[in-house]
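What follows is a single chain, given as structure tokens, in the form predicted on its own.
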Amino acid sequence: MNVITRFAPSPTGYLHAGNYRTALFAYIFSHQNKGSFILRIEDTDKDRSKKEYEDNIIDSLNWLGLKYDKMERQSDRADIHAKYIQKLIDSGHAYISNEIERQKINDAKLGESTDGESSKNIKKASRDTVIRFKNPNKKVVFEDLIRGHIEFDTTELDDFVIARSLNEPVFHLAVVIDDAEEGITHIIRGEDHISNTPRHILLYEALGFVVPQYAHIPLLLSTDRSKLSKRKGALPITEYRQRGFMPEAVINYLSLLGWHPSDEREILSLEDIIKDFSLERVQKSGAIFDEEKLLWFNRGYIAKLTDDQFSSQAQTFIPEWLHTHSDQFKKLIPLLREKIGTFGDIQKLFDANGELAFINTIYNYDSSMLLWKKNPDPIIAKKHLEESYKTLNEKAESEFTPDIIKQALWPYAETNGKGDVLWPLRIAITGQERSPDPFTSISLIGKEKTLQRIDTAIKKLS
């Protein structure tokens, strides 16, 4: 069998992680079976569908690396839908329903009067006529690839609406026609669609189509175990890109929400996932989307980057005055790796009050900040700064590395008290209580700025 799966989102809003986890599973299954993966934009809701949302869907899939073999828009298939609507009417499987009369009959069955509540109900009909499927009222049985044997009594569905007019199919009919015409063999979608499946199977049978195989995956849940949704603060997937997450980390994490590999591995490339994926190992219960866990994955992927790869990823997040190819940035890479969870965190480090803002900013700190809390004596602080100045002034610019600076200052600090010596030096260099160690800070700003800032601090204490 030539496996064909699809991702069929509606461009009526920005999609979140739950939507793209569905796309990911469909993509993985098709590639594992050397099949095809189709993107179908279900844009027949003309009032709510917008081009910006469609563009965002395409952009998100490209960023995640989920390349589709073909893309279609449901709105381009109106003539095909109309042909099948007419076919269902001609075959007696569907009929044009007078909704006003239908409501009168239903009201009468409920024993309602013809002039009280009934008249209110008549006004509720949004259209005078719609097209309804003639329900055979039978049991529908199918084997879900994740949930096993599922049985429905379709009697309770009544004669359900399949089109608003000959040219306006509703979701249930349009999706069946499109899936059949595109040769979709496996429909992988969220478990919230299970209740739609009996309607779809009835329509498949009435149209003479081959019923595809279904796999309903568990929903993603928020940390409070409610359904993940835009109302619950679920972010568009492109926002994770804007915050500096790596797509490989997002893919890795999403794949493990509701599925697990055959061993205990957690860090998996997309190729690894495709090789090991199995619908049999997809769980039935909901999976919790936890951004802290996603951050853990992202840190792991950042740690694996070479310095050149790190520089490339960081390019759009660093301040304008700092260039990723500069010696100064190269010195920063080990420190940044240690401090960031996403590349967007780099921006926070260089913000006005960020830990690394001192590199390009001179702070007007109060002289009292230079005093070590255990020995707040300005004379002692001044003396230690003067000794530090003297030691550093003897070093060449090329020697301003963290290791060499530490070797030069450490013996004096050990002899005279590490806090007494290094605290005023830290404040002199960075102007902040929260900053990298003074050896790293000194190496980042270089000899000239270091001596200038120590001299300023000495004058503050005079």
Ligand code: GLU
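Numbering follows the first chain given and starts at 1. Note that the structure is a prediction, hence the values are computed from the model and not measured. Throughout, rigid core stands for the largest set of C-alpha atoms superposing within 1.5 Å between the two forms. First, how it differs from the form predicted in complex with the named molecule.
- With the core held fixed, the Cα of D55 is displaced between the two forms by less than 2 Å.
- In the core-superposed comparison between the two forms, the C-alpha atom of S388 has shifted by at least 2 angstroms.
- For A17, the Cα coordinates differ by under 2 angstroms between the two forms after the core has been superposed.
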Second form
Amino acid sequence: MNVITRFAPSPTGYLHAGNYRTALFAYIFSHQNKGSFILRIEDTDKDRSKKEYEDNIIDSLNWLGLKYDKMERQSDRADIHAKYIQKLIDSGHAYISNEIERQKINDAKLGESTDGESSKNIKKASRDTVIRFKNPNKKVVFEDLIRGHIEFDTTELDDFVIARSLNEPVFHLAVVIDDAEEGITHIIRGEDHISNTPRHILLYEALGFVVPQYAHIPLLLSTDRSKLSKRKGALPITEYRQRGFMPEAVINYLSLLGWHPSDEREILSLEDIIKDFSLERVQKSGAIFDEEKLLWFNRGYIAKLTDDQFSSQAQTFIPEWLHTHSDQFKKLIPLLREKIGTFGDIQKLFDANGELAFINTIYNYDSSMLLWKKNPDPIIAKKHLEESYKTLNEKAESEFTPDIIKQALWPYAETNGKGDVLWPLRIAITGQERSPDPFTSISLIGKEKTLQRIDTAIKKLS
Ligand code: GLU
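Return one more block: the form predicted in complex with the named molecule, after the form predicted on its own shown previously.
Okay, now the whole complex, with that chain kicking things off.
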């Protein structure tokens, strides 16, 4: 079978991780089956659909690397929809319903009088005429590829509305016509559409189309298990790009929300996922979207980048002057890598002058911080700092690279205790307990500042 899947978002707002996970699963499934993947913008709700949201959807899919083979806009297909609506009317599957009459009949059935109040409601609530589907009131049965056997008695759906006029199909009809015309074989979508499926199947049957396979994916939940919403951390996916997440990490994480590979692997490329994916391994219960976990993946992906790759991804986040000082920037890469979860975090490491914050300003620290906790003796700490000062003073400015500094200090540290020697040095240079290793810090601040800071520390201990 030539598999064709689609992603059919409505451009009525910014889409979040849950929507793109749906797109991802549809994309993966089509690729796994060497089929195609279609993007359909469902923009028939003219009041709520906006170009800005449509652009954002396209932008997001591009960023994530989910290429579609074809794109269509539902609003461009009005003529086709009208043709099918007419066909349904002509074949007796649908009819033009006088809504005012219908309301009267319903009210009468309920034994209510059509007093002033309810006729006011009618005028407010509906149009004079709409097009309704003549419900055969039967049981609809389908095998969902994720949820299994589903039965639904459609009687309760009544003669549901399929269009407000020939030119205004509602979602249920437009989606069926477009999916059928495109030959969509597998409809992979969010579980919130499961209750719409019986209507859709009735329409497929009435139009004489082959009913596709359905796979309804469980919803994404916030960490407190409520439905993922904007307020609860469901950002537009492009915001992750702005914050400096890597699309590979986002894809990897999204794929594991409600799905797991056949083995223990956690780090998977899109290619790996396509090879191993199976709808049977998609779970039925909701999956939790946790930004902390996403950050963990992102760190992992950042760690794997070569220095060149790191450098090119970091460009938009580093201060102006570093763009023209690539040697300086290269020195910083190991340190930045260690400190950031996203490339956007780089910005927090620099102060307003574009200087690395911890280098430019030395934090005011208490002399007790200079003491190594396993041997808190100020006389020893002072002696080691004096020794480090002497060693570093003998080096030329050009020798202030992490490697040369380490070679210079290491033998003394090994003989006299690494903690005893390097701890006071670390504090002397940065004033912080959590800081890069002292060799890196020393190379970054250079000879003059290094000696000044060690001197200050010695005085504190005197
Ligand atoms: N346009 C619908 C939505 O955004 C999706 C329709 C579907 O996937 O069948 O919810």
